[in-house]
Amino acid sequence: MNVPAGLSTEMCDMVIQTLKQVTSRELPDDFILQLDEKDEFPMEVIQKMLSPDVGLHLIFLPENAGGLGGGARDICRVSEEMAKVDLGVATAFLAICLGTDPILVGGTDEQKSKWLSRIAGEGLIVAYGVTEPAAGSNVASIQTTADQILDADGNVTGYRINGTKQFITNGGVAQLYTILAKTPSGPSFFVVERDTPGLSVGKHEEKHGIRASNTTGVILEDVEVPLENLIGGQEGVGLKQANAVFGYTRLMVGAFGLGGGQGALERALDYALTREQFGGPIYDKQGYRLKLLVESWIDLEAGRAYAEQTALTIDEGNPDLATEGSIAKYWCTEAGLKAANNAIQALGGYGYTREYLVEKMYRDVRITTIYEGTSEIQQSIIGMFRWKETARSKGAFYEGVAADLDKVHAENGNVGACSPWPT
């Protein structure tokens, strides 16, 4: 039996405990509200998380690069826990993971040794440079170009990159960028350092939520990089590299939705237990409790169970789970948004004020149904690829699902995995 990738439960618990200690100390409620009001990136907090004393970023880096070698389950746990506290900070921190992914999935051994070791040892802030003004979910439509630089003998020695990226998380604070650009053979990823001549930061976006994260444009004007910065050492494989991590990154955003919704719901529960109306706590009012708390709590638990199973499958060596990642993202982020909305309603007039934080949490979790592919894009992906798989297998896909449920039902008939056919 193969042992799934990732940390032991005990080690992951230690990482989560460290995270809780750091966030409780560095991110009290009043400071979180201050970051939101001022639209301010908490550089000192992020740097502490990346410092040798804490090293939270090491969870998503392999052991041979100085990391902890965490798996999908571990990163989902960290993502959810961080999003409970502040989704803006979570977005900023986990964007480092996203920016590192092209190197992880497509880099040569030499590139992994060089760049991942630097990210681990120096605690570099990384940004993922794909989205453009005319290229969102349709990554293939990017306009940024990377023209070959040739020596006197016609050999490629590097690339000259020109274009504009938009809505880049960490765009204005990153020290390292992974940039997708069109080469003569197709889209390709490049590693670009912050101080490379021609790279500049564009407009700072003033956002509805996640205001603690830094979101800007990134402008590349005749940015020259050496051949060794072409990720994978081969042109035209950038879309393949991007698609290779979609199941993984969308699962991570699903965890953000779970954390944002759970955090808001827990605050609503605390309020319901202490707020008294008509002679007792409002939690005792069945209609209030079932409508605003229980239903969303169940939805979040269902999403968490699916996300954990998908993460386990990835850790067991099955990376081709783009559809499952889309399902997890769609369900978990929509459930998180609904939970945050219910939390506002649960607090009544207080919920609509900034002081009680659930108003901000709702604005934050709203983005999870948009970035890394909108909910509508996820529905399109799920429908298209599930239909293709069903047609290709002549219905065997869903027959397999039914067989799995029959097995669960045979082991425990009380869990509702199977309903008897009418006789």
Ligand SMILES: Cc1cc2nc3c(=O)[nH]c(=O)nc-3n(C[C@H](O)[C@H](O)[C@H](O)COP(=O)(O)OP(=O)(O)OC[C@H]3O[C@@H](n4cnc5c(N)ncnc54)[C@H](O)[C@@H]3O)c2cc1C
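Note that the rigid core is defined as the largest set of C-alphas that superpose within 1.5 Å between two forms. Numbering follows the first chain given and starts at 1. Owing to the predicted nature of the structure, the values given are computational and were not obtained by experimental measurement. First, how it differs from the form predicted in complex with this ligand.
- After superposition on the rigid core, displacement of the C-alpha of H409 between the two forms amounts to 2 Å or more.
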Second form
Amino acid sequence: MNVPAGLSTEMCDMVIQTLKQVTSRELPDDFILQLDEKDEFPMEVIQKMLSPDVGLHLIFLPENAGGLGGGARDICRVSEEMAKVDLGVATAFLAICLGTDPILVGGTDEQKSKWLSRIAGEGLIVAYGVTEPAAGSNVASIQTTADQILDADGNVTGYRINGTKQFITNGGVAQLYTILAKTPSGPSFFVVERDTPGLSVGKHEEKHGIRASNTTGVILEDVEVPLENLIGGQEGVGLKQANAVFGYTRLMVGAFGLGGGQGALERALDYALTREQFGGPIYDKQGYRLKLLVESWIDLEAGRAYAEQTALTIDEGNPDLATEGSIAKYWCTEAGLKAANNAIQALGGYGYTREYLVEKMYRDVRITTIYEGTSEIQQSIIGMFRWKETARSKGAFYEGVAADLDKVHAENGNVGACSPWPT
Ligand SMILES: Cc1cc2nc3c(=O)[nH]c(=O)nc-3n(C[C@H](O)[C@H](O)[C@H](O)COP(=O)(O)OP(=O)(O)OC[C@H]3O[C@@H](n4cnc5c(N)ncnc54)[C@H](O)[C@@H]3O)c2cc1C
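What would the structure be for the form predicted in complex with this ligand, rather than the form predicted alone?
First the chain shown before, then all remaining chains and molecules of the complex.
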């Protein structure tokens, strides 16, 4: 087994501690409510988080680019913690991470050295531009084009990009974009700087939740970029690069589901312990406690355990975990949504008002079952890939799972894992 990548537990604890200090200072409840009401991106707070003093973005950047070299487990912990406070702010960070990923997984050494160092050192806000008005779940149907620019000898010197991107997080505030566009050899990612002529910001979306995040269209009209901005230096590998990060980024959104749900549930628990009805705290009513608190608490714990195990497997160097990433995203985000809904119910009429924040948390966590692949897309990936793997291995996949359980049972007969099924 490889030594897992990532930070030591102590180092990750320190990052979480710093995060808690910053968010309790910069994002008190009344300010969070104000951002939600005004539909406002907290630029100053984000800049502080990206400043050399805090440097929260360094967690997902490699050490040789000036980052901390955090692993999947570290990023999940930080993501959950941020989402507990405000999923809009957490989403701004997700987009920086997501926007950086094509360079991280597919960039040449020169590109990594140039762009990752700038993202780390300058604290650049990055946006990930894939979705288009007619290309959502089906990324392969993008219409944005990147035509080759040729010199007099017919050599490619750059690309001219035309198209419209939609629902882009940080779209109106980013300094750097990674844009997926069709080259003659297929979809490819490009790095595009904000001040490149022809790039403009489209419609600002008025959203149901995560209103502290900035979501806009991005319009590209004859945007010219040099050849060196083609990520990986090779055309047609954009979808492969996008898929390469899914196991990882979907875990991040799964962690958002956990954080959004857990944050709301913790508020519900505090309320239940102090609110008195029928002569005592409502927490003491068994029906209330089991239905509205315990069930969701268990769902979130189960999701956290699965996500942590998947993250550990990624950190141990297993790259092919798209199915597990999908399972984690599906379970954790659906569980988070249910938990936040239960939290509203647990606060009764107060839960339905803005003041107690749980209704905002519910609206926020709602997005997690939609972006980074909807729940239906995760279900279809899980079904398709598990089926393919089972067919390819002639059933060996599930025989392997059964063998693992036999091993557990052989080591400890009391754990209840046994095969064949008892009759
Ligand atoms: C707030 C927000 C932020 C976002 N940030 C970004 C970003 O930073 N960068 C970016 O590139 N994109 C971003 N997105 C886009 C997001 O990833 C897409 O909205 C999402 O992938 C779904 O695409 P769609 O909205 O076009 O829905 P569609 O693909 O049109 O889906 C509509 C419905 O059909 C279902 N459906 C579609 N195909 C299937 C199928 N094969 N089987 C079963 N059901 C199916 C879906 O589950 C959904 O319920 C963001 C979106 C939002 C709302």
